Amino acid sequence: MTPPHGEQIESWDLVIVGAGPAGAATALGALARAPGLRVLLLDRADFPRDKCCGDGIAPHVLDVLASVGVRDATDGWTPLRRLELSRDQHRVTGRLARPVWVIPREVFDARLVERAVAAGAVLRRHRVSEVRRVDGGIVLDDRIGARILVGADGAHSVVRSSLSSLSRGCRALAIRGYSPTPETRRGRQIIRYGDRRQPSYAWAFDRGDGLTNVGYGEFVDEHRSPDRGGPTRAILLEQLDRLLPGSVADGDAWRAHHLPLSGWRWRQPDGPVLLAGDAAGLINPMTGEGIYYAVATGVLAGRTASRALDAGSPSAAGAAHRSAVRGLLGRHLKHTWVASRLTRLPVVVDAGIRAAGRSQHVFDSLVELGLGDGRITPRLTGGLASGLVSGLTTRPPLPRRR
């Protein structure tokens, strides 16, 4: 592979930009299938490194990691089995069908990177600034050549930007910190919905080590700047403190982050450049959860890349990856898109909380829809309808006209 200027570059079978969960999972997926692949994993930061996130690890993440030989990602951390949902006076606390974990990203991500390197990936610190297609593959910064390239470089992905056919969808903005865990929040995940533009909610996720991951996020209108009512850091912290009093005063390590929310239909161009995780615009638009999507689409990208390389057809990787991701998440993404539109209406959020309080099936279905790969089932629809009717019939009567 020779770039236009004629200088020699180093060549790799697979180059992955971004070594977070999506990137590390890509390396693991590729190397589990084809241990002899030459895989380069690039990241602009050294590990361990922090990242704004709710730190929640759903059981679906562990299922995917186990399929590529990683079974110790949560070792030493305490599982949580209870979830509380509330908005105003409406509240439900339920037992999760399967436990979740809350693990700081500087711990969890570093573990996945270590497993990827142990499997044979080469990790290098490098900030990619240019991506070019050349005969025989892709060149990064006139230095690094790849037969297949995977963009796993987050919300502001350089790789995604190089694919001019892809536009950016809706976004949310969130801020996160850590505060001491009060006794009333121990052993649970708490989500309290706000009253600004939905989805908007504050969260408190107990890590099990004396600290709680606390934060607040809301939908961002791309056409509204902060001085025209868009969220600022001050507004985000103000809303967090209003919904979870005391969290801001006792908290530290505040970090904010944009979240590219999933849309009705996921797009992946043809060719040898694949996208995974946040770089692919895969964030649950109802909850902001993204680690499951990142790990799942990363493993799929790695497997797809290794198959295309085996077949000597890197240019076929894009179509194959698109098919694999849509096969796994296509219907789910449509259902979360519909759910996110419905939950922009506070009356629907209230109905969901009421229904979840009456039915374990509804509670489990909402959790699956928000944290895993669930769908809007007929029973869930019926439960929401019942919750809506209940809300209408229990409202205080309007004053009579005189």
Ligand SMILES: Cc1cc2nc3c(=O)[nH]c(=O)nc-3n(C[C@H](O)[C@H](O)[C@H](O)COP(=O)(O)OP(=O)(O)OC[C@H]3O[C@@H](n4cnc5c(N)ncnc54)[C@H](O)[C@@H]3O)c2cc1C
Second form
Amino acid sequence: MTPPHGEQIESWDLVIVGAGPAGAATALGALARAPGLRVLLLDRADFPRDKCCGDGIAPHVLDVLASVGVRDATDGWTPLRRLELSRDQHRVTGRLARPVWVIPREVFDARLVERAVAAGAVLRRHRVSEVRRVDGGIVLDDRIGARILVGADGAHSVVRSSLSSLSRGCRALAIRGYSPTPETRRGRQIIRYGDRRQPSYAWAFDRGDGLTNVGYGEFVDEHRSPDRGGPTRAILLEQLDRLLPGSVADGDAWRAHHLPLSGWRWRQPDGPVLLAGDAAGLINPMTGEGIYYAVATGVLAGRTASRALDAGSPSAAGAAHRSAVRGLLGRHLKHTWVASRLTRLPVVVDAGIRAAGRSQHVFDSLVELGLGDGRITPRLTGGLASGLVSGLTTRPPLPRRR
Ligand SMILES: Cc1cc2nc3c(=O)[nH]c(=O)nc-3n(C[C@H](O)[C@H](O)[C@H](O)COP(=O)(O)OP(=O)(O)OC[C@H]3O[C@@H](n4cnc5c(N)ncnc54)[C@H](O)[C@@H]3O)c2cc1C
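I've shown you the form predicted on its own. Could you give me the structure of the form predicted in complex with this ligand?
So here's everything in the complex, that chain up top.
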């Protein structure tokens, strides 16, 4: 590696920017395969740190973590088995095939970072501001050299911005807070769809410790938002209180954040710079869930990086990561993209709720599409179609013409 101005550059096999779920999972994936690798995990924050989120942890996240030896990420927290979906007068409450967890990110992310450090990663507080390609690798801020770099630095990724071939995709904006759990919301995840730009919904996720994570988010139409950033905090809170009355008055710790939604086709350039999680633009456009994609693509990035280093070809890592992620999520992402377009129509949301109320299969398939790596199957399509038809046929009669 060529030092730019003659100063010392420290050199690492793998540098990961961002120590959220994607970054910690990258370190775990790399070190599970090659424990001797020199891995540096950088984050601008000290851990534990808060992250604005609904805190919902899908069971798929735990499957991925178990594959890299982490089996205690949810210890001490209560699993939830009931999910309620509603819009206007339509409502369904169903039992989840597999439980979900609601764990504050301050706790969950710090646990993953601890496991990554225990596996051998070096954690350092450092805000990366410049990424430069040089002969033989990448240099960060003129000081830190990497043979392979993974950008896991979230929705406003500096590493992604350094890859000029990637454009920014669609976004949502959401706010979350914590409020005491009323008896009526205990033991469940509640999602209530709104009527602004879809996806738009309010949620109340019981943490099981007396507090509930409450929030509201909606799609950002960058052409219509005056500041191109999305709705104001006042609008987000007003929508939350309208959809789930009483959530705002008792809440605190309000924070809002952008969600980079996944599109029809996922992109990853060739070369030694890989992306994972939000930095890779991977949030489910139907539901806003991103932790599963973050840990799944993180582990894949870590494994791919370690393989490419073993083979002495770091610059082959980008193409290998693209193919691994597309192999795991490619079809699913296309299906969620289609589903997110369809659910912009309120009649489709209503049909889904009706169909999920009638069929456990439809309910389970919608959950799988929203939380994990599900697909739009023929049976799900059939269920939705019959929900749509029954909605049309059970509409109140039009007033007669006089
Ligand atoms: C309001 C809201 C609700 C959500 N609810 C859910 C939910 O219930 N379930 C779910 O699965 N997903 C949810 N998501 C999505 C989820 O939060 C993200 O998909 C997830 O955090 C992605 O993890 P990550 O590791 O890619 O990024 P992050 O968790 O954002 O981590 C990125 C890390 O990079 C660090 N960083 C950033 N820039 C730099 C820099 N320049 N230098 C060094 N470090 C840097 C940050 O400090 C941070 O620690 C929600 C998102 C929002 C906004």
